[in-house]
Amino acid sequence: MLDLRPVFLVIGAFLATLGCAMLVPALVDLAFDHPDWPLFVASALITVFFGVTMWVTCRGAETRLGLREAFVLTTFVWVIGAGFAALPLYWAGLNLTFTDAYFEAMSGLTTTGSTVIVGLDNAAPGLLLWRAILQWIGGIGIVVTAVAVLPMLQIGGMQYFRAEAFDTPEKILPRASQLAGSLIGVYLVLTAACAVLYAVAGMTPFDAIAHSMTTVATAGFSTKDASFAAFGPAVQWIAIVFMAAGALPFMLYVKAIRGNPRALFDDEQVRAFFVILGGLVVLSLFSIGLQPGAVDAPLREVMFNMVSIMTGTGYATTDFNHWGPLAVGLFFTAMFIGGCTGSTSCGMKVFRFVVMFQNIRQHAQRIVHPSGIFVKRYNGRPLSDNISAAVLTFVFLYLVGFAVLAVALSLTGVDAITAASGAATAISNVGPGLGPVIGPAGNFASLPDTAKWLLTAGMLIGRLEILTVLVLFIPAFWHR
């Protein structure tokens, strides 16, 4: 059996931090004179108590985390964290069942942004802030996981990035804890810049802070039922910039700061991200052009909604279901593609599409010049076939996961569009689906409980790149 004490040591520390974070919405509710503050204090006490107890209980053990322990930790942090994060949502007097509260908390920590809460406009400020904090924690959590943990677990070709983080040829990057500090620093600066610009562009300070946290995390919870339709064009353009910024590899910001300012522009994944995004925007504009008068400011509307969906943020300004079948197909495709590896965003990730493209290129070159030797490269480094094999595994599991989830959802009695787009939006951590029920104008509240639990599971496995979670269900994983 595995010795899980080092795992619970880390989870205990995380819960203690999460509990302390609950005091922020408590203070805000107190400041706004809202009677909800005691429930945040109560949740904080419970969470800190469990966290500290876990930490104290497990402290004696050897603290080295092996490979299998890292798998257990990654999944358990999100599953257990969401359980405690759900407490204030459950008690907040919104008539949420525990299913609803857990769904909302998982949607927050996985930076998905699907919501079951109706009536955000009149909700308590503490509650709105707590939802934003959850997404913000989830965003930096996944960046650190993607940079420091997933490459070690060799999930979906992420082993390629092992060397990048810890022994680049340039030797500009020091050790793991320092690296995590740099990543968090970048995240803080981006969030602060976004908040200031939002406030300058006309948001209230509260809305600016809450939205900056869910923008940079490409997460999508809003404080308004109308989402970004409640704000003006200037705010929307700022959101476009920072959603895109959140979808770029955070390692590159660190490199840029440490003396390589061209890191972001020279990266193949970043360039591919903007090329794909540009293509989707142009095609969407073309689709809208076929429906004259459907949209007031086509460029801004298309840019905002396409960036929002492709990065997995999930803010909406309008219901793009009315933009014609081509646009709907493009949005559905964008959901699957997602942002860059090592960012806060979700989906299959652009890196894997670059790998697939390099494979096709090599194959075509071999056909044209049968006697030539062609090496696949990514950012100048050779890309071995075992990365391709791992990407194949990932893509296959991703599509099977999507199909199984869609079928399971359809068995709960929801319509076909809700089942298919719900599965896609959950596994890609986007937020809204398509169609009248869960589309940009809809809400997940009306779904049956079984569907909510299925979607919750979908968000988790999508966020943690699938295999990370699935291996825990192999009996041999536990008894070696």
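Next block: the form predicted alone, after the form predicted together with another copy of the chain:
Partners and other molecules have been left off, which leaves just the chain.
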């Protein structure tokens, strides 16, 4: 029988932590003498109260999670967490409806970066910092989930990355906590380094801290309406480096620190990530054309925006909708690709493209040499047919989910470009879409509430690898 007590025990601890985090923007608003600080204090008290109550109520429960409980926890922690994270946004005097506040909170925790807030340049510093904190929490949350939980759930080929510590569901909590410590350490170091370099390059300390959290999390919330167009070339080059760093597998950073510095360079997924990214950049440069003597600016513009979209960060320095149909098509394609497995990035993940390439290569070799024996490999290890089947199933469901979401959005009355790109950016957790409404120069504020709820669901489903959420709608899951 499904036991929800350990699930709510973990969710209670998460809510208590989230509530304590709300005190940070409260202190910032108080330091800046902004009147919004009591809103964060009230939100913190409510969130901590519910979190502690859930934790105390379930504390006597067995803390081991079974497979079904892990599915429930993975989804519920995002759904419930976004509801409480929305409280300060809803009360902040921005004229946001609860739909808007929940959309913004889910966009933050899933590191999507889509926003409904207009007037960021004049927003309260505490509010801007809270948005960054949400994305920073969501970034490390998805890293730990991708490394410790999803492989155990055997979602979309992720079981290939299952560490020995997670061969059985019952071992998830004690060993995951050890692994999480190493991952959080790497995350903190990257965030701190990014913040220092931003400050050296000319950002104010506040902007440097806020943007470092959303850069390493490949998340995309900015403190400026103009996003990174408000900052100089040096800041943009730094962002390119750390967006790419956030899209690489964090476990490889841990391996490098523990004495294997070549781990990042030897990984097939990492090499494929940079090859694909480089190809998209070159094609985009070709589409806009390079003028003699003016290479740095267009190269930086193309690299920044392509890295931002492919990694799912969602920052922008310009409206790439004006770069022509080829460039727009390339950016639309990049939304689906995403970064590496075990990173803060999004999309289908490069690992799955590598697996599909290996499948195609194997079939082509068998056609040419029917009697030959050809083994699919990834990083030198054989790929089982189960992994290939899981990857192909995931890709199929991903594309079906995109199509269904796009059709549903079109039924709300939005135009075709907004519906298609909105579905792509939500399920891939990218941030901006295409077109004048939700493109890099727009936002999601003008969309009808129904469209916002559909996009919110798309963000959640895409962030949690689709099957993690869909399995909860199978009646047999609850009655076993």
